[in-house]
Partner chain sequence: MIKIWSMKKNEDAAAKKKPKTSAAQIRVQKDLTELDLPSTMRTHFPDPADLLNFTLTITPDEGMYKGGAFLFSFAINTNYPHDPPKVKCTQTIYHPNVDLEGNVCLNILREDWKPVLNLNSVMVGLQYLFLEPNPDDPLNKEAALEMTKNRDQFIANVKQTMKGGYLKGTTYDNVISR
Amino acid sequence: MAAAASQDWPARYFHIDQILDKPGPRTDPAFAAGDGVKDFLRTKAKILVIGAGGLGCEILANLALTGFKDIHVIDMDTIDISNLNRQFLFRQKDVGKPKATVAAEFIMKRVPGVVVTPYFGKIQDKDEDYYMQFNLVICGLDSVEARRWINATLVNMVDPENPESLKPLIDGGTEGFRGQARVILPTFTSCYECSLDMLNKQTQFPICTIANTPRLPEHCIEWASVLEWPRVFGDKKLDNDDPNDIDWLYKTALKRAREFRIEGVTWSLTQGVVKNIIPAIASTNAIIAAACCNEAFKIATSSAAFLNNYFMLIGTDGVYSYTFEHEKRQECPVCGGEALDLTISPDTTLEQLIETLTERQDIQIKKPSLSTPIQQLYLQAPPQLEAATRANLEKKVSELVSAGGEVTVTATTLPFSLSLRISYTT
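With no structure shown yet, could you now provide this chain on its own, in the form predicted alone?
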């Protein structure tokens, strides 16, 4: 990092040093002004940015210009031509290349002295030792599943006897002209899982419309993913992040759209429908990225009190923002520890319970496996165990679980389990 410091241009940190050279009225009591905090920011702090898309590009640029010099970035996507209107670290010559790699090279070229280490792949590829090296993590993701995974991983890493194991998570997200930034201190504040019920529900199209009378390009895409994919590929799971799978859906949906004289099916729309991506607005990305990086700077330097703990931006009618403290859920499966009470009809079948777990806003577990302390109720995989427990799907839950009994719910995509305490209506 000494070489990095030698590349600083004159007066590079003039404005930042106005904050770090002396305490202010909102300074944290732990703040120690002067060379120590500046040295930590510029030579010791190590930051992980997850996502190098519209939000991630803004975050990377802000961090580099703020003075962070050791930045790592993870992204599993490659650059599409549709990204170029807002993801300003990319150019047409970069189409098809990994976002993380291109973004890292651009930042290092534009901001001398900054080292950005890219990883082209999934966050699930890395273990806890990898995440333990960072001082804090910033998420600029468009995937709820990825957010849930990194949130649970950071919570599970916390060791009460090792303060260094607590890694603050700053999560940013945008939906059109709306956005939010939040600070999560694993095990201390509400986590991402605590706020699942705040997410907008995904648009659902009636199956009869999709199958028989499609009118929109989205209907054709849903037909390809919900009906045609299982017919052609059987039990093979659709990978929303695999370009080959998206390409198959696009071509299949396009063929159906032509049959019904429907226009508008594109590759990017196909990806957006399948992944529930809402079109991004560059200005919203810029505001939310700035909010995330301000919190990263405050946490790293203790120069001001950080957000407690949720900031929301609403730009649909003018510009309106507000902050509030989102409280922990005691029954949160990640940070709460208590079982979730669930009351169902005695006639509810196990298959209907699984549908409830998939659709309920505060649970949202896709393809769950269920068990009790004494038996496996239903397992999604491997195929032999799925076949062995399939008969239970038609049975009533009341035949399998007594009132007050607990059911453990797991899913391969999530690194945690959910405990349900079952009761029945009378």
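The structure presented is a predicted model; accordingly, all values stated were derived computationally and were not measured. For clarity, a rigid core is taken as the largest C-alpha set superposing within 1.5 Å between two forms. Positions refer to the first chain, counted from 1. First, how it differs from the form predicted in complex with its partner chain.
- Relative to the superposed core, D159 shifts its CA atom by less than 2 Å between the two forms.
- After superposition on the rigid core, the Cα atom of P230 is displaced by 2 Å or more between the two forms.
- Once both forms are fitted on their core, the CA shift for Q18 between the two forms remains under 2 Å.
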Second form
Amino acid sequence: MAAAASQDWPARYFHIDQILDKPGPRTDPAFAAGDGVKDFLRTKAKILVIGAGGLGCEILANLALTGFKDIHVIDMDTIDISNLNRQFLFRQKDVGKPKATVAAEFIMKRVPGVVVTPYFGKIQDKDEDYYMQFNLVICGLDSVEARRWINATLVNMVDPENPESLKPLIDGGTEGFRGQARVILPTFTSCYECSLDMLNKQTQFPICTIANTPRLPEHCIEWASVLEWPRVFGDKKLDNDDPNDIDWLYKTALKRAREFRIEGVTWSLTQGVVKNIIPAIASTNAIIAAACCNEAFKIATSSAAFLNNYFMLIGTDGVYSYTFEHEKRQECPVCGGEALDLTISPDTTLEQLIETLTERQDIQIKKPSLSTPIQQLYLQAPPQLEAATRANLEKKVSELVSAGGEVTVTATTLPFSLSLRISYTT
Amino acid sequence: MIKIWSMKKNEDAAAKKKPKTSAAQIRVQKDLTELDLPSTMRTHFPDPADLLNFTLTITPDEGMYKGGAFLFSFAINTNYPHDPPKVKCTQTIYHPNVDLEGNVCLNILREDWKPVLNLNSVMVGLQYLFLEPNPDDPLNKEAALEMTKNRDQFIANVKQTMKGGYLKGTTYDNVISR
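What I would like now is the form predicted in complex with its partner chain, since the data block earlier showed the form predicted alone; can you produce it?
Full assembly next; the chain just shown is listed first.
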């Protein structure tokens, strides 16, 4: 603690220490009031922030000011001029630079003693070993795909033999005046995938409207990106981040808008529609980021009960908020379903394994299809895939799946899937 | 740090280490192995190890498109089933709801897609377009107009274009089922 403390001037954390120095009537029994918890928060806790955008800037500032000192941040984007109205760690001179790097430097300069380690790139570049080093993960993302990925990764990392492998995930999200904050304890509480069908879909226009009866500027932009781009450029992929591509879409959309006498096609609307930019309001980001960071602080210190597990804020009609326990979904493909350890002889064939699955009293699966993360082992249908995988039936499972390997089983009789962990008798 | 482990009521539930297979991959495996297609539809996988890219052939056994074999490509991304599959007709055909680039106007492929839908629903929806073309949601405006104004001529155009060849400046593919 000495090294960190040397950077701390007297009473630096006067207010926060009021909470950490003595337990209250509702603090967790495990709460180590005083130096123990302060030492953990300020010298040991390592927290990862995913996203250094609207939410990310707020989250980084909040964490640094509550006393987290070892913060890592990942973001794959560079700074755009349109970010500067709310992403307050960036200045005009930073336009074009990586968000993660600039945000990290700003925080370190502004809040002495805090070390922020940036990574300019994708979360998918990093493996489990990387994520394993953190105590907590906070997300301020605008992408469903990235959230699904980090959620599945953290759920998969949970090893029942190792409590440290469980990384609480705090996820914030905003859209205009609305927002949500949630705490996910992988495998313990409902996960991101559990609530996937609760998501508001992004507005999609019928393709025939886009093609024939445009009425809105968005219809013209969608026409340019969905229909004209592939017609003119064939297989060449549209690069949302390339200003030249956006420029082409803008001009194409504008021409069409004039043809149909539609007003309102602008360069920034074009960029907004193709990149699916959601209207961002700085103060909504501030509310949600604050909620997320308070939960991070409470989880890291056990100083108070934390959010269980979903907080939503609706500011579109007055201010309404609601907190509820989102329940785990039994058939969730990430955290639900059944898992089974199966020990078989190394001579067992795939066909025999399938027979076992169908015959065993406790499983009784009808017509199972099996795969590993790298290949299909046996699929019951369609006929072509059945034929393509049939040769595997005679093979020994040990030739197809390594010891400790995972096999995913799907069947109509299962709610979603069953995962098998195969080990072999010696 | 909170001691989450001690919260666990049921230790067995924690022992669910899940496979690295992505949710999208498992869902596609489930969708494909549980397809319940009539004999008028058949899937083909150019690479049987790749479940995310395949084609569907529809050979309607009734309606004005009877006798044709219509080919669609399916491309599924890793964000399935949040994102719908991308479906295109790989032939140039004369159909009110399919344009000459192969774009398909089917509500559940875009604005009405929901993760509870599956590949079977999309395929059945596609087949329905051949049984009941819908001129009210046109993608090929000329074909739709013809269908509303002069149904007999429209049917004649369908029959003619299915054999391939020119109609009003467009070359259509021969889609007659062999």
